[in-house]
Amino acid sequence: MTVGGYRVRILRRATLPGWEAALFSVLALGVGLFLFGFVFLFAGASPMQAYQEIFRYAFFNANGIPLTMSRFIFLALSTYAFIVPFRAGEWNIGMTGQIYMGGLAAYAVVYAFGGKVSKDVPLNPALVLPLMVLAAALGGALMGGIAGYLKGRWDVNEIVVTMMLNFIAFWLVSHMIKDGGPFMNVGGRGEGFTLPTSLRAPTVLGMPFTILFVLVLAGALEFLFARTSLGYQIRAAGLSSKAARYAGMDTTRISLWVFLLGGGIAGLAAYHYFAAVPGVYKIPRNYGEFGDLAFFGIICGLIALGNPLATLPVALLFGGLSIGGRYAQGKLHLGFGVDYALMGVLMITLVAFQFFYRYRIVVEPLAPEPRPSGTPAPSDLASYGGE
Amino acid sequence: MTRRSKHTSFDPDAFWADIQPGEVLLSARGITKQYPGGVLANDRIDFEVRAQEVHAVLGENGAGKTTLMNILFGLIQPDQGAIYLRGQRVHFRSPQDAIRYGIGMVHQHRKLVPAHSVIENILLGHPRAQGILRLREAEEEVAALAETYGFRVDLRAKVWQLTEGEKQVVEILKALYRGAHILIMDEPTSALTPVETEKLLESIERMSEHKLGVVPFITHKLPVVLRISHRVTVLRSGRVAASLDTQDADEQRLAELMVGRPVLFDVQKPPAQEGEPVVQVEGVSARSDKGNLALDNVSFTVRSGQILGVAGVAGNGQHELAEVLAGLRGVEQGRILLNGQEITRAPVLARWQQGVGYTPAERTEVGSIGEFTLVENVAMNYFWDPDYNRHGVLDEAKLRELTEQILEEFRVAAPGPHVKAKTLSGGNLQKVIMGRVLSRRPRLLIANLPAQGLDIGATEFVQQKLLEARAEGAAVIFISEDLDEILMLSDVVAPMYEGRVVDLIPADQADKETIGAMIAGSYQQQEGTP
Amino acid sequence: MLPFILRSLEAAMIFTFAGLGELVNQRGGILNVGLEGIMLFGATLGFVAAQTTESYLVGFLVGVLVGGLLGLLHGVFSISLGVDQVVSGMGIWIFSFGMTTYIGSPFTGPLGMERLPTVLGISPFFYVAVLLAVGIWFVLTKTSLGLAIRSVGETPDVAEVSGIHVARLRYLCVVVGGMLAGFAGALYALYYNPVWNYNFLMGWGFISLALVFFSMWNPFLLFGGALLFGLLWQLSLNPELLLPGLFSRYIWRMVPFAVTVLVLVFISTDWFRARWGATRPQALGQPYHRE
């Protein structure tokens, strides 16, 4: 293509560096955040308006900023759930589900120690509490690893497996909280019982504990991928499994242990979100719309390019802007789902953006057509489609 | 970017009525190409092809000669210079065009659909197959086009069935039914059977005198410029180096020419100083991918300082082989012994760790990983030992020591440590694979295709590692479907046809035509035959 | 009991357009995971514009249109600029999700229409749906365009080096399957279950994607596995029918997706792959550049 005396070639990309990538991340989210204020416009707001609310709530309202760091958490939680096996190339969209299974193990602690009766069962949380975070943990880690253990064994597609599981366990919940289940409110309202006040999470700094998850998680995950024989192993295996599998690496079993790590981390954020955040304190009758926040994990992800550490401030964005867009919904008088809305127009602006990771655009000047040498120049005979 | 192209009124039959004997066919002038990069691929190649002329393109790995053919086949398009057929220039946007204009192409690595019949293969993107295929019609078209020129196939299977030179008749009868007047070939005797060499020779000369032009392109396999080409012209880094008659040229002239030096046909090979045995296989049998018997009763033991040959054209067993030894493919009978303990369902890392290395002939996709720097790498064969991890961390300081000095010992050219392997070029990256695992001293080394493809300086330096690994006591396994080099190389040599090893060979009882024989399945066990 | 069976039928009709869309994609070689996404949109507009207008047939172009172009969406993305596949598929999934949870929202609720008239009991749409299975059938295996797009799955470099414009007709794939697939969620929400809700969907692309992965590529045995889950979908509403009850009825409201996981290990399993496995496009998912 030409444009004027330059040429314009794209060019496909040798190497990346992780600079340049980065860059590309943050402009994806600029170029989504432009894109989506024509969604404010569309809906009769005026987009700087609608961000400003939004920002200004999210970060600098003191009833957001709370909502916020609820939201950040979760949302790195289940961040973390997806890049464990991204990094091992592999698609977990099942965060879903490993939180409902997450919730109702934390749950069913409570529910064996008796805290079902009344929300004043006087319980020791010195036991019960650790012992729910655990069971969480490892109900999704279990969620998780069925998907892991079938991709790893017989290659079995993830995305289909994980999100199949997400409906199983949307269902389990309904059958657990509703119609008379075992987990039902005692007044008969179609959602689960209230959480006793005595297993309360403590909090840090006005946050729930939780944040302690993150922060841990963050260092702990970035030490696995960069330093660990094990992080190395899933690096390779994401990269190639056949030379994964030539070097000697189980992959058999680094699926298996993506996907319950992963899993185990959605099951924090489900005790998190159900057990942790003030004013929750229980499955609510729209437990969906919790677990499908999740998703909103593949793009924090897939922005952080996998990173634990780029996961925090991009899901800090992210949640105050899940947040915020919530409360500019109601304050514009706009429809239901903005932060949806939102979340779809970034991820296909970061899928755009995924060309620049692989081609570069090249201007040059143009070069003067060169008189072939020796021969006859003679009829152009066969000259279709111009130059 | 797609850009429509204007059909002009072109017709094949006209265009190319009435050739005379010797008619310049197709000329290209002043054809130069640069890649992204710098690399001047092509640089002012003149070229022409006559009618009934075979006019041979030789040339080393990296001479240019893919660029030039993927050029005059439309795949990519020059920076500079043009095309003329029958002294009218043209421009060629897509293979399509080339096609259009007669331009027929064999390619090295077929390119045929496996799963679809010859006659769908043939009938692909035909212009006259439009709307509902009329198979039968076409068949009988087809075979009478066969008749001509003397090929047999059946048109009915499916072309995974075929041999590979069955599958070269199916693309040389695709490219004549689409009208092909020029007819490219890319190493056309590459993977061939000495016999079936000597079909698709007599074919290219019935070919000739049909008036066609017939380009083949040729890496090392001189005798075969000599034997079939007219004409030959021979690239050295992008440029043409010589054109002349065939009949002027011998081997030691065109080597030289090809190479800009002298060329010494043989690598010093020292007397085999063998020990123990290393690896015993007895009676192994495996499946293939598709799930038939790839490897059938196989049995063979190598001792220390020994290089087993195994020979054999691609498909009959040797990758399988390969495979099983590595442990990344379950045998299904038979045992393997290692220094006399049993292997045969040990895991893959746990070979690594007895002392097998193996360097895999898919070194892009299996040997190495692209997207990691050359120190990751290294760390594939590393990551499990404890002098480089440490309670689970890997020592990543040792690591890199241990890179630049496999990088500097291999004379790897390569910016540093830390660059991705992807950026590396084929000989490089196989000196840095060949590297890894040749450091971890193996007791076994099985090298499945080490030389293939790479420059003649690059494959030397890789036989002579070879022959370094044996002085040093490790049985070698080297897989190769050149005989010479087979030859060349090897202590026994180990004949390969449809999964199992014909006989095994001392090397000085080995001669060129009774292994060509054994590996084209046609060599009858005589009495009293070693 | 009848009835029963002609909602199965029905359910069967909208799991073969969906399925049919995405064999299509795939005998290309593309892989769409973004399926569920398309059937979203097509489901949600088609029903936006069918109530705006109150006209079936704007609501049935509208969903047509709209699977097309999400089609040519993932067909720009995967096909000229070079994304990952399953990357664009994902994205065009919860790009879709989330937009049809914004525009739909003020829709919330049944459609309000009178309902679309039936041939013999059921949706005359099901009888097209079989002609379909039989015409792609048909266009694949018996003619050139069908040898081309085949080609193009299994060995996109040698389709190119025939003469095939590869780019061309994966482009032609990936609008076909979006429009069928587009169209299926507008028989969704149009026909089948005309009550909008969020994420009314459930997970009924992810079915029909994993039906394309059962039927080997083939639009019968396709055709074949849409009637068996269309039976699994209407016995899971009610279960009562055959074993009254047993479990709660949200329990049986996971058997359709518990079916769908253990068929597909069963197809994944190295007995079933040894024997049947080859039929898998050969170059399924992964991108082509030429040279």
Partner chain sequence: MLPFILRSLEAAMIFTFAGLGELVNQRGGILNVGLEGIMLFGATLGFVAAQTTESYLVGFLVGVLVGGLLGLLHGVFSISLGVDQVVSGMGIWIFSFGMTTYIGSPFTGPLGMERLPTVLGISPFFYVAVLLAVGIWFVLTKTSLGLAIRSVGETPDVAEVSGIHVARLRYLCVVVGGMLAGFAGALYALYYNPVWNYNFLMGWGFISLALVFFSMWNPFLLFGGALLFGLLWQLSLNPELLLPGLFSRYIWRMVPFAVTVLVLVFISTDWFRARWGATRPQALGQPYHRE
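What you see is a predicted model, and the numbers here were worked out from it, not measured in a lab. Positions refer to the first chain, counted from 1. Here the rigid core means the biggest group of C-alpha atoms that line up within 1.5 Å when the two forms are laid on top of each other. Compared with the form predicted alone:
After superposing the rigid core, the Cα of Y359 is displaced by 2 Å or more between the two forms.
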The other form holds:
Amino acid sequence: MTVGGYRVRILRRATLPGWEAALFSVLALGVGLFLFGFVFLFAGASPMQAYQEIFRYAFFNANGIPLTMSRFIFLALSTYAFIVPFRAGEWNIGMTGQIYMGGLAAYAVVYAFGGKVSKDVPLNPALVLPLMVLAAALGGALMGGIAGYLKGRWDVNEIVVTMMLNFIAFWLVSHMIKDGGPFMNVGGRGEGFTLPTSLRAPTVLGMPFTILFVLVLAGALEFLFARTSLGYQIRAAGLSSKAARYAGMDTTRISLWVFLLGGGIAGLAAYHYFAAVPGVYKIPRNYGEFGDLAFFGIICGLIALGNPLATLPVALLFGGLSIGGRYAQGKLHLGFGVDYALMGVLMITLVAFQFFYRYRIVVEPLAPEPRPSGTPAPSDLASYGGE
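Go ahead and give the structure of the form predicted alone, now that the form predicted in complex with the partner chain is out.
The text that comes after this line covers the one chain and nothing more.
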């Protein structure tokens, strides 16, 4: 289209430099925070004060920092669970269901060893803890593998399948921990039984040891995508599945592997939240909130552009915003759900900014129209002095 004396064109990007992608991500976050400032204004609070409270509590408060780090671990693992299939051009919307299944599998190990009887029952953590972690990963991988197999074998839409599996897993957890289910708390309060004291996850520098999962996976996934044959095939399938098949790659196997790996990582997120976060140590009645929180791994993954290392600062920021938002909600007497609303606005803003990740706007001056043969140029007319 033309605007004044310029032509404006929208061109699809072939590549996007890393610095430019980072710039767009920062701009998206800035615009999102600016827009959400109007929500604070309508609620009768100063946006500047609200954001000061959010960041101060999340990153500079002795009580808030451990909460932020626990939320960061969960979001980082949820993000990894999303970006592994995402790099193959597929969308894992089923982290929620994979988390539910990972949590059930982890507590099934404790149940099998008699850990439901009493929270003080003596169990060997050197044996049970690794089994819980392994079971959580396998439970999530099984749930993810269903979607991956259906996608790879028959090209069944993975978004629909994973969303359906989310509901199935949600009600399966409900059956197991409520209404007399086998995992129901001994006190009968409609939630999962409490993890025995001997199985409480150890800490590293005051944080759950599951932070090691995050750091190790960041390096491992970066190595997978950049240095391995499987990583090359995943990236090739993400660029064009048809071209990957034409080159002889087994896209069925790729779909299965990325969902198995993504689901397994989601299972580790389940172990972290239900078995390693102080104050939880059970599958609580509001387990659905933790499942919904996993969807914000999609936001983090899109902002990080599927980069495992870039996931770390993004997940830390979003973890702090969610924790700090909940604190500011209480201190400034704001409406319920401010933390989720804030992250929702950031998600909408990010989706809008996806345009700039994929396209670039080119503004060019219009070329002068060709003159008929024999017509003097404007400069020639000026030389006559208007005669």
